[in-house]
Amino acid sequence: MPPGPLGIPIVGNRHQLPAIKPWRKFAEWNKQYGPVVSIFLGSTPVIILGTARAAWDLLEKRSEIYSSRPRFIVAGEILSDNKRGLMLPNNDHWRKWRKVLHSGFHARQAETYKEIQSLESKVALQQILNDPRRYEKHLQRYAASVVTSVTYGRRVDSVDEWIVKENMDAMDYLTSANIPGKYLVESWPWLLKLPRALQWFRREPEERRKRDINFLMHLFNDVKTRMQNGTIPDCLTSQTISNQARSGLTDLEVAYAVSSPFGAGIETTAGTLTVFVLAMLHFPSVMRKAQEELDRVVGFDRMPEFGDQESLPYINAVVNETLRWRPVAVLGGTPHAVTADDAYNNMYIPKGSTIFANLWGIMRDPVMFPSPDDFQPERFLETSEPRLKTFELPFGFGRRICPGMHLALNSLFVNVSRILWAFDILPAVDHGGNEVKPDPWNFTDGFNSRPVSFDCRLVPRNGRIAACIEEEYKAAMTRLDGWR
């Protein structure tokens, strides 16, 4: 097997794996032992991939055996009753789920969502202009409204709305339950044979599952009612309901399937936009260079549009570098599992191994990304590596690549370009008039790790821009009335 730290009988390496931010320990082990490391969590072999090359070689080139999932006892079975497609093994149920998501988010379909993304971005700009201190909430509202519009045919005006708060609570719980090594039962499945009353790990996720089902079925039934009334725009859920007889999915299975973008899309998109703001505070020269490109291509009398994207190579590079510098999906999303014995560079990888592509470490590989702590968009403009020109690396690998990738990239481009066009992003100032920059390493501990909230100043660059934002906001709200 690949090299790695020595464990102890029965426990394996569980005692060496921190409960908080285990991806950092993974990166230390990759640095010490090499790009492919093996550990044991109980009796389960775990393979940690610390370079993009190793991840591409295994998870993409050998995807026929590396596209399944390990067993998720708490997050998959107890919490989700094996109905969350992200956690399903490579079986018929997963293929049905994947078909639903692919139909709603493939590249051509994603093009049809650009209008709603542009309109919601104009709303977010106006909200930031008038209430800059709550910029993070405005970015979360943007992400929530886009994904609810696309998925359920309804938009949201505030992150304080019930469906947004309930969704974020559900996702926070799911990602916390999915941290490797957190639950003893994942390493010792025989604990499931204990009398049910003694299975102490069941109570919380089972209570949460009831709450999740009520929430997801409420959204499903709301769409069904509006379909019957003829009052709903076309959306993923209405499409899936219309095709339900053909797909063979139950109502609850549909409710879970269509919730995937709602669950994952808000935290990752809003979190990545907050990473972008954090980066601009620490690398103001990048902000100035990006603004120079925007001023030259766009000017001050209109805001950037999707049609400008090909003319804004540096802005596209800023988006890519944001995804690299601090990836929110630190462990490359949900881990893979290998379904057959395999060998890689003379290392044995046994069937049933859990495979983590540690994006937190991969994006800091100094061979592929020299000076990884620096925010350098130029690395994506000066590269000859084809995979860095398209840069799908942050969205996973092979057959398990994120189906919402195109939607997410469009959201990042339209918001990054417009925020840079509209505002100077400046550090907060303390009572003594001194600038205060947030800690660039202060991130949350969940499976999706985003910056801990921080203060900053977003100052309009000039009056013409501010007037344009207000004018575009009014026009956007008129167009959005049909999505309420």
Contents of the next structure:
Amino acid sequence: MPPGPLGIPIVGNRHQLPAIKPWRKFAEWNKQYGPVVSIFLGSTPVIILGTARAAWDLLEKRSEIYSSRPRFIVAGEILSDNKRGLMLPNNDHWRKWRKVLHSGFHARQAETYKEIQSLESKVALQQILNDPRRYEKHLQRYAASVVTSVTYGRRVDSVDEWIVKENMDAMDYLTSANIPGKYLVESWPWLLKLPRALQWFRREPEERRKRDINFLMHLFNDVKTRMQNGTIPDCLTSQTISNQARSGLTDLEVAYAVSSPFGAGIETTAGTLTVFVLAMLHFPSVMRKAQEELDRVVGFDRMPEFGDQESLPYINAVVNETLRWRPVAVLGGTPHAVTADDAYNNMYIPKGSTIFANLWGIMRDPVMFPSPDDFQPERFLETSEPRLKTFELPFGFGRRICPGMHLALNSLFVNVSRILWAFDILPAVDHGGNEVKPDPWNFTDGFNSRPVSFDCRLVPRNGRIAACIEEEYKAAMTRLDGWR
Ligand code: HEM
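Would you mind generating the form predicted together with ligand HEM now that we have the form predicted on its own?
Complete assembly follows, chain above in first position.
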């Protein structure tokens, strides 16, 4: 097996793994033992990949055996009734679920969502202009509204709307059910053989499941009604319903499948945009260089559009560097599992191992990314490595690669370019007039890791830009009427 720290019988290495930010420990082990490390969590072998090369060699080149998931008994089987594909093993159910997301979000289909992304980003800019202190909330609203629009054809004005809150509750419960060690049945699956009445761990997640189903079916039925009335814009749910006879999916399976962007696409997108703001506070020379490019290509009389993207290589590099500098999907998303015994560089990888591609460590590999703590967009412009030119690494691997990648990259481009065009991003100032920069390492713990909320100033660069934002906002709100 690959090298790794020595564990103890029964618990394996669990006691050596901190409950908080385990990705840091993973990276330490990769530094000490090499790019492929093995540990045991209980009796399950766990492989930690610490370089992009190792992750590509295994998760991509051998994706037919590395694209499954570990078993999630409570969160996946009991709470989600095997209908949340993110936690499904590589089987027919998952393939059908994945097809829904692929047809909804592949590169060409993502082009059709650019209009709503552009309109929503104009709303976000105007909100930042008028209420800059709550910039983080505005970015979260942007991300939530794009997801509800492309999924259910309905935008949101605020993150306090019922649909967003109910979804957050559901996601919080899902995450809380997925904490390693919380449920005995995850380590002792034979407990599932007890008479159902004695399976005490079922009651709470099964109650929650009823609530989830009510919520998801309500959204599904709302789309169906609006399809019958002819009042819904084209969206993932309407497309999937139109296709249902061919796909053979039940109503409930569709309701779960189309809800995936809720859990996977809001926090990741908004968190990455907050990382961008944090980076600009610490690397003001990058901000100036990006603004010079925007001033040259776009000017002050109009805002950047998707059509400018090819003429803005530095902005594209800033987006890539944001995804690298502090990847929000720190552990590479949900771990993979390998479905057959394998060997790699003379190391044995047993069937059933859980595989983490530790993006936090991978993005800080000094061979691929020299001076990894520095925010250097230039590394994406001066490279001859094709895999850095189209930078898909932050979105995972092989058959499990993020299906929302194109939608996400479009969101990042349109917001990063417009925020830089519109505002100087400056540190907050304390009572004594001193600039206060947030700690660049202060990130949340959890499945996705984003910066802990921080204050800063977003100051409009000039009056022409401010007037342009107000004008574009008015026009955007009229166009957005169709998305209510
Ligand atoms: C900056 C934003 C985003 C980042 C960094 C990100 C990153 C990731 C990563 C690393 C994975 C795991 C891939 C793997 O297992 O190898 C993933 C999976 C996934 N992402 Fe994203 N994502 C983002 C936005 C989105 C959006 C906008 C959507 C939906 C429209 C989405 C939907 C999904 C889904 C459904 C999966 C699970 C795929 C599966 O298990 O087959 N993501 N994402």
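The model shown is predicted, which means the values in this text are computed figures rather than measured ones. Positions refer to the first chain, counted from 1. Basically, rigid core = biggest C-alpha set you can superpose within 1.5 Å across the two forms.
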Core-aligned, is the CA shift for Trp190 between these two forms 2 angstroms or more?
yes
Quick one: core overlaid, is Asp365 moving 2 Å or more at the Cα between these two forms?
no
When you overlay the rigid core, is the Cα of Asp342 off by 2 Å or more between these two forms?
no
